[in-house]
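One chain is shown next in structure tokens, namely the form predicted alone.
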Amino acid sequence: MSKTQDYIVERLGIGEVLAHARNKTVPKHEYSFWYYWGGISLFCFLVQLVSGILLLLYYRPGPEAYDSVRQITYETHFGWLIRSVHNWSASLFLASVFIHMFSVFFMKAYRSPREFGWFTGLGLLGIGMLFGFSGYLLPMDTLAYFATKVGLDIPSSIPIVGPPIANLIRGGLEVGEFTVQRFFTLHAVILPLLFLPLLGLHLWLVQKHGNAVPPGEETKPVAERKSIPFFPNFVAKDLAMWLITLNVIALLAALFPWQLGEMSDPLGSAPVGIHPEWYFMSQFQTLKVFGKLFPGYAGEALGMTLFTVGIALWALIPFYDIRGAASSRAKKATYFGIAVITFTIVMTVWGYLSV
């Protein structure tokens, strides 16, 4: 067995990957706990990967695709549970991620040398925003249908390039099974295929330049600063929040199983209050005010031109709040973490309150 260890090490590499572990250190100080949300979010999308294979096993996409989900839903065994799992995972996800871009925004954690750690944690971001996106159409009932019937209208609504744009993601005029069978692929083999290397990236950038502190603690003498082992200490707290994360998704799937509604009807009406996903409430907020202030392509197209401005502003941070920089660039971007941060939640809270 020593013979085989050995043998598989060397042939491998692991012994470097094993040095590695055992000689990191990970910073200790009053604002650790933020550190675990990398983790949770990376344990919520192990869980949609395996809850996403086991559902890909039943569901057709296209003609089939609402009576698929009915099956998976009232027929199969567990099916209700997987389903259950894997949207709840996918909102804990984002909403781990979001927690995460901003405990590394406020920390400075975006500064030299992990710059490029910032860049590919927007890029993960964006991506599974896409995947909330096109998985919400695949059960084809009516809530689903006209939610994305709606989401599609904001780039049509763009001049001269938004109604060819959003034909070729409808594949067509009308949302139907093909614009399913579009999101079914975006969703299960494009997406997958951008987020892995993506996520390995920027998984081995966080272990090439270690876990950030903020900058209270980086004008302690190195003396007077603590830190604990990576491994086990550090591990072992990580699997410990893995543990908790996954009581929670198995408490929100029992408790409050995702459902399913009736077959959709590109004939019928539209429900009364239709609304987006969570993490999409706030630029659906803000295009709803600037669309009764400015009625028209006007309103549309200065709400599209506020998320593009602010969304380069906000990749752009590590650019402006340069280490070693004046200390007024640093109060005047936590400034700007603060406004974003507020203006998302408003914006959240009243498009719930006004549906």
Given for the second form:
Amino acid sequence: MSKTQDYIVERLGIGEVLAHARNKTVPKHEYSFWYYWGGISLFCFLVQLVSGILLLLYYRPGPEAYDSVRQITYETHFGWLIRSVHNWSASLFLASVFIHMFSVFFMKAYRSPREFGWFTGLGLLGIGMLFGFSGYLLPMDTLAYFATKVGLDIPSSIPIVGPPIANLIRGGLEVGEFTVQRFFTLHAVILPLLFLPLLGLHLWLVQKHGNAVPPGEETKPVAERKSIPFFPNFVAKDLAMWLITLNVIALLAALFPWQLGEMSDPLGSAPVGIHPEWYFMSQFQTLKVFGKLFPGYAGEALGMTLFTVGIALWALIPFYDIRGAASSRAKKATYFGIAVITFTIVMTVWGYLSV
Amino acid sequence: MSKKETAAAAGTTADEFEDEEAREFSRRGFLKIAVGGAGVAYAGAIGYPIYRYLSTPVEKSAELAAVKEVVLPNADKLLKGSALMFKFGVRPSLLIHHADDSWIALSAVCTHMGCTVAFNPATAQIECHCHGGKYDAKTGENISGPPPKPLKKFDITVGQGSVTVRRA
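Same protein, different state: after the form predicted alone, show the form predicted together with the partner chain.
To see the whole picture, the full complex is given below, headed by that same chain.
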């Protein structure tokens, strides 16, 4: 090692970090593949950060929002690519977070001492979906306009406090330039400020507790369990996954660039076959089905209650499926997970078939 | 290359492949170049679009700056002893109608540190308020203070109903 390297390594304490990384191992078993999805989510988030900062250089919230996105998409060199990368990477981020969440669920990695990894992860997913919802309005084309109009109808349906809350979020009684300004502030300032520290905590907890192993692996004696060094072996594989993800994003963005619809018209009616992004599709379809089964307010209220209860049960699973509790609880938790994933997939597919 | 040298070069290559350690080294060398090359290709594929994306307004501004001629409508009615600020492309510029009925068009960008200069009708001088530079308003010559060079002069034609300013 050169003198300059020594100089820097000593002063920054890189030695300690490397020593920690060298001692760290990652379990190796038949489900090890699922360990990559947290890293893939992180990579997508980094892509969002970089492409989002680039979009900030030209995007203008407020009355000029549509025109500035038109300029980015059709006039600025490679603006279409940056915007398209931002949109595709948003979808891939949520997709990989969902995969990460379900793999954590079925490996029962939320069990002690990793409960807070589960809670912070759910928090990150929630903020991620708010990122998606708020970012969707920013181009102010017809689709963006109606997605927000419908989306804000959900908080308005909460009795008494709902409408004033929705009006505050909207900045008025109708979606307009103030809504864009507010959503922009949410998307580019408030949500990142909430997301980044929570992400820091989530990553720290992974360092602190290490990777969980699935229950089948846990029953094996320690001597029989296999592992690989975190550095450089796992990091190299992780980076390979990042490279694949980068290529997938680049291909999707280049082959299927996002277009900009007509400018939103407050007097125009909703286009035929309008539907939300895939990650809101199952909720959208559920509300639609409930609305048909129970006409009037009852349907929406019932749908919202179902979601609230479902999400609460999902979040509290670490307190039910405790390590060492009766094995029937572990089984019930797994069935619950299968039910949730089946419901989500069926509703999403049904939603796409009925638009 | 002489025959002897060719033989020698061929010899080294053969030796390299016989020697296991050297072969390992050449494989490692190949991998280094391949990975490095791929890294450079990725950096280029990501960096080039970002560079062009960032430079879009610079290019537009450069296009605007490349104008050869600017027509100033009604500038011929400028009163004697007064001046008019206008943009030549993207740069602020100065059209002066002197008391003796002579005309001059100059760049208004101070040659010292790029501040925008002003015509002072009282002294008939051009002054820069940033660092106190002074120019002769008849010629654009730097006469006192820090400016190292005279202001850039344009060719002008005073016509009926307009003044045309051209790059000199």
